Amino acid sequence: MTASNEALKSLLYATADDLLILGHRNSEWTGLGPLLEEDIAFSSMAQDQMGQSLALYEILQRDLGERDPDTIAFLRPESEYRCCHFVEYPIGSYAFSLMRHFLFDQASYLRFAALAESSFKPLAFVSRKLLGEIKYHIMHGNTWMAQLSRGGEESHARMQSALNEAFPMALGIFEKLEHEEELVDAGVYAGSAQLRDLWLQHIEPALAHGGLALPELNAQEAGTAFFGGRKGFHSEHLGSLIEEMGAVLRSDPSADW
């Protein structure tokens, strides 16, 4: 069985849009990091994530007949984005951004590790190339999450609070994609539920090493509270970010940026 173009697009847009939007959010730490090293680290990760999104947008253009990457990234209406809500939220405190980084990049690595075996060869090839970058993100996130979680009573409390806030949002990464059954049957994608379960197996020991515990969630938080992004329904934070991201390109769409 071969997946349809519409099914492939749903996967590629969701994956690329997550990376693009979080990359822009992480770039907001440039000049504001609590340490120079962290200023540089978040800026570097932001650059990586935007480059990763570009690689996926190029597949959409080259192999699936979509528009050029600049148009896709910056000139779509909000309803055409397929990112999860988790990446849309402002950077907030450093503890929140660090926890989002830890939770998202663990999921991102597992997603690309699975996609490296995808039956859709252009995506498998790109995924294998991107895994090396994401390994460094995971090393950074694990190191700082553990260090701050064990850095004293106040530091531990802040990290636990950040986890309590971020974890329900992070479940939105695994919102079921449109045409997902088709993607799974065709061997393109492992499936959102399978990746979520694998992600939980990976993050729980790392969190426990820092003395952190996953929060108990009520039915709404554990279900669909932060869902909708994969279908084009977004938080109140995305629209203004898209306007900011595309301002320069919209000022002269014919220019060669």
Contents of the next structure:
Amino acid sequence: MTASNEALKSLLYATADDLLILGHRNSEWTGLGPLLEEDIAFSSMAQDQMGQSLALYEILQRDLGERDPDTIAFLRPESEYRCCHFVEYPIGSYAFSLMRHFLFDQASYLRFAALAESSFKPLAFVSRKLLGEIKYHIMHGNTWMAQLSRGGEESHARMQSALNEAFPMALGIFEKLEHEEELVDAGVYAGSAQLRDLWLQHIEPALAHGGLALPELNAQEAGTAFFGGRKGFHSEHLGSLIEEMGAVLRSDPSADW
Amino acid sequence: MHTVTEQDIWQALEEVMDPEIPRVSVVDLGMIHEVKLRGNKAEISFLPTFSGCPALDYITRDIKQRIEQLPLDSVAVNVTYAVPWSTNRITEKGKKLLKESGLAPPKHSDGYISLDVLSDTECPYCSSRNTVLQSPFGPTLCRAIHYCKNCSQAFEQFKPVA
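Having displayed the form predicted alone, please output the structure of the form predicted together with its partner chain.
Entire complex below, previous chain first.
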């Protein structure tokens, strides 16, 4: 069987919106990074992520009949976004942003590695390409995680505290997609729960290398505390971000850039 | 009248340069996926180096403008992901020109990226390998920043991607 267009759209919007929104968040470090190289790194990763979301929005337009990428990215109402809450939160401290980058990009790499085998070919081709870019994000995240977690008492404490805050949020990446069974049955997508288990296997050794431990979660945190994004219910932070992202475009939608 | 051949198109594409590295052509960067000629209509598909590269629109335009100078009925230029671009597609000539442009060429990549893979990159100015990686991210998405301890200069590398 093949997946319906509705199911494919659910997967593409979730994947692309995560990248667009985190890309915008990461770009907020431009000019503010704790050192020049980190400023450049976060700006570059932001640019990668926005480019990656564009490649997916182009599939939505070309193969699934959705509107053009600029309209999709900037002019949808909040309830039509499918990103998880994790990417919506403000950048917070550098430790939080770094931990979010580490946790997210590990998931992003595994998600695209799985999608590279997807039966939906346009998505498989794009995914294969994006992996080469995300390898640099993984290296960056792992390097700084190890450096800072092993960098002395205060540094270690800050990284553990960032992990405690970010980890339950990160589980929202793996909220079940709309039409997920259909996507799995059609060989389009491996499934959110399978991806989460694979992700845990990958992050645990890297965290342990830095002497960091996954926090104990209460039932709500381990469950659905940060869910909702895949169904269009968002944290309080997304609305104002969309407002800001689209402000220039909305001021003159007919302008030619 | 001379009929345009695929070879003519490839030759013309060698004159289309990367907007950010104006001595290296899109052919030498391994960006051209396919040239199709049906009757007198050309279709050229190229591979994006990085999905977020802001030069893609310029490259599309530059290819179209150059090929339209040939006596063809129509020219279409598309971006494709049919095969993933990687730095292993850069030709030997391309690598030589990168070095002459002050950019260390990428080593062959087996797809594994680590700090070790990026270390000991040869300095494009003095050819020393006594160099250190400063940042895997640079002024554009395709470049990393290194420092040469031999000639005491920072230099950029076209970083390996696969």
